[in-house]
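Single chain ahead, written as structure tokens, the form predicted on its own.
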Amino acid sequence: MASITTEEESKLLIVLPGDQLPESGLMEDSSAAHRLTLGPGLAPMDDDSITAVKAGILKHNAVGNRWWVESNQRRYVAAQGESIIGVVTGKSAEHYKVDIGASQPALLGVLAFEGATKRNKPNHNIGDLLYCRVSMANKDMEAELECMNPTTGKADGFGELKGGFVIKISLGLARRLLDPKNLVLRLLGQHIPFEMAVGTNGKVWVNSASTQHTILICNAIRNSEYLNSGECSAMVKSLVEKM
């Protein structure tokens, strides 16, 4: 098993299953190196090393010192801390069953909402669209969800998504849309006011003042997947001019 050597000037690091990631490469450029968070595609080994378990591009987010492997796999695999969009498919006295596009439904406790108590809890119906956070993920169990920030206990944007339109995109594009510097979203925001929620499970909810604007935004997002910055700017300009 060959180890990966990291270079400071390299921005694109491709990993394969079984590649061992050097500790120096994971800990650099982080002020909280001792609090390492592993996302999808990476797994800790018994010898305290970290190994890639799927092929893709190694990614890093300085917030929380989070590392993961980005790839365009077809089926979503839940990972703790990720934000997802799901549809309620069942309900009981203690929890909702939510379809998140994984191999099995996830569980959302009826008290996993801001301010929820046994006497005062939200009442969602089958078919409702929810923006949730994965609170627990295990390959041998159903994922557990929550609709609040575990640190503050506030909703912070999580909860039911009303109105709007949902599209399905690749998992890789969904993660790129979560980047605050994402070009296509910044360009669209210069012309059209809109709301959007992005799930790392490949679902995007878009809401705007008109159906025409919503369709334009959805088309622009889908078209941007394989475009460079120049092509992306031209594509958005062309769509806006046709409004």
Given for the second form:
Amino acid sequence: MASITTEEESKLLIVLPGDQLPESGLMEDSSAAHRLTLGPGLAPMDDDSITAVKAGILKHNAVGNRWWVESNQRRYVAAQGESIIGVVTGKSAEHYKVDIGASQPALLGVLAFEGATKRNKPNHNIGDLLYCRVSMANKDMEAELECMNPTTGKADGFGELKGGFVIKISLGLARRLLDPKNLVLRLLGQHIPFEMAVGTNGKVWVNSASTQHTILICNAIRNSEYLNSGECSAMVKSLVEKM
Amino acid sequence: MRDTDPSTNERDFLLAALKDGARIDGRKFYDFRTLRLTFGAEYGAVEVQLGNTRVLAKVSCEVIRPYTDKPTEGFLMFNTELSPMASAAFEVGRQTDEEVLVSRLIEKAMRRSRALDTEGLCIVAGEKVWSIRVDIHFLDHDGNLVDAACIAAITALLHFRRPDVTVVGEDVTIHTLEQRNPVPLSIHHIPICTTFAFFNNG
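How about the form predicted together with its partner chain, since we already have the form predicted on its own?
Let us now look at the entire complex, which starts with that chain.
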């Protein structure tokens, strides 16, 4: 998501579920667009008004006249196209049952890997950690996952995660970690080489050369949730010095 | 949603870290998490925070008839129900092993150790006794619910004040909070629960 301009940042609009936003109000900010794109947290009502369905900060992107609510919660609801980290909890002839932190386990087809055929398919055990993509999700059925990029058919980083450690964080923090300009990860990377995978279901996998480093990185990520940039740098510095 | 076992990666990492002498949140082997007690506005309400685990205990009392075979003993009841608010692993109405463990341990630590003097809860033998009820709510489950619940229960009992009672012959007067200052419960000793684990056969 593109970041909003500084003048919009000064007028933070916090919405609660049930707050109505008049459609005219949302349209006037765009220059020429006649269409309104609603992102997560907003739903259109019958009487042409928009209602917020999540509590959070109302955000706006002039490109495409997009509006959405940036909210935070800890329980994950599967949405299509998201990359998540799951744990294999069961195996059947056709599917793996994968726990992704949602209300129901998700299904991962046994052949949904790069270059998998009936004769040549990867064998995963119960307890394995997988980085997958949600291929289908709706509220009536169990979500379905795949371990490859659907357009190219290549793995693209999806698949089994070996070694390392997994921590559970809030969904808002997970989304912030995906931002390429994230401060705490950049600061940590200056001191410790590590690799990580962020699942939008609130799970982060970290792997580095020693267990001490991995523990340090996990704690730094957890602590960084409510700190601003100054406090973040101070926190990382104090953790690294203790090492 | 049932609680799922940790992944193989987590299990292996945890054991490797323990061999190196570190725990996954940076603590040493014998370090406690920070314990914070917050008292409510009323007597007998306390919230315990053990790291991120949060437990709320609330004590209330009422006057009832005692059992016929124990006419001088009051009642002490604990209610520990784990709700999905604490963790997605718990379900309303379904008792998990953890829930059974917590309630049995609280009963053993508080009731069987006779920390609270139930004979002191008697007002008129055979007719009126105090019944003390401790409700324990689990707000956040980040491990070690048992210790947090025990601390919450005994702290709430220590903090609680019951209304003062005067007995003149057959007349029993239960004073309101405005008439007389409420009276603390008679607690003989303070049981505190501590959990530890053995690793690698000690």
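Keep in mind that this is a model prediction, so the values were computed, not measured. Positions refer to the first chain, counted from 1. Note that the rigid core is defined as the largest set of C-alphas that superpose within 1.5 Å between two forms.
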Task: Among Leu161, Asn72, Phe165, Gly153, the one marking the hinge of the rigid-body motion between the two forms - done: Asn72
Open item on the list: Please report the angle, in degrees, through which the smaller rigid segment swings against the bigger one between the two forms.
Closed with: 28
Task: Per-residue CA shift, Gly41 (Å; core superposed between the two forms) - done: 3.4
TODO: For Asn61, give the CA shift between the two forms in Å, the superposition being done on the rigid core.
DONE: 9.1
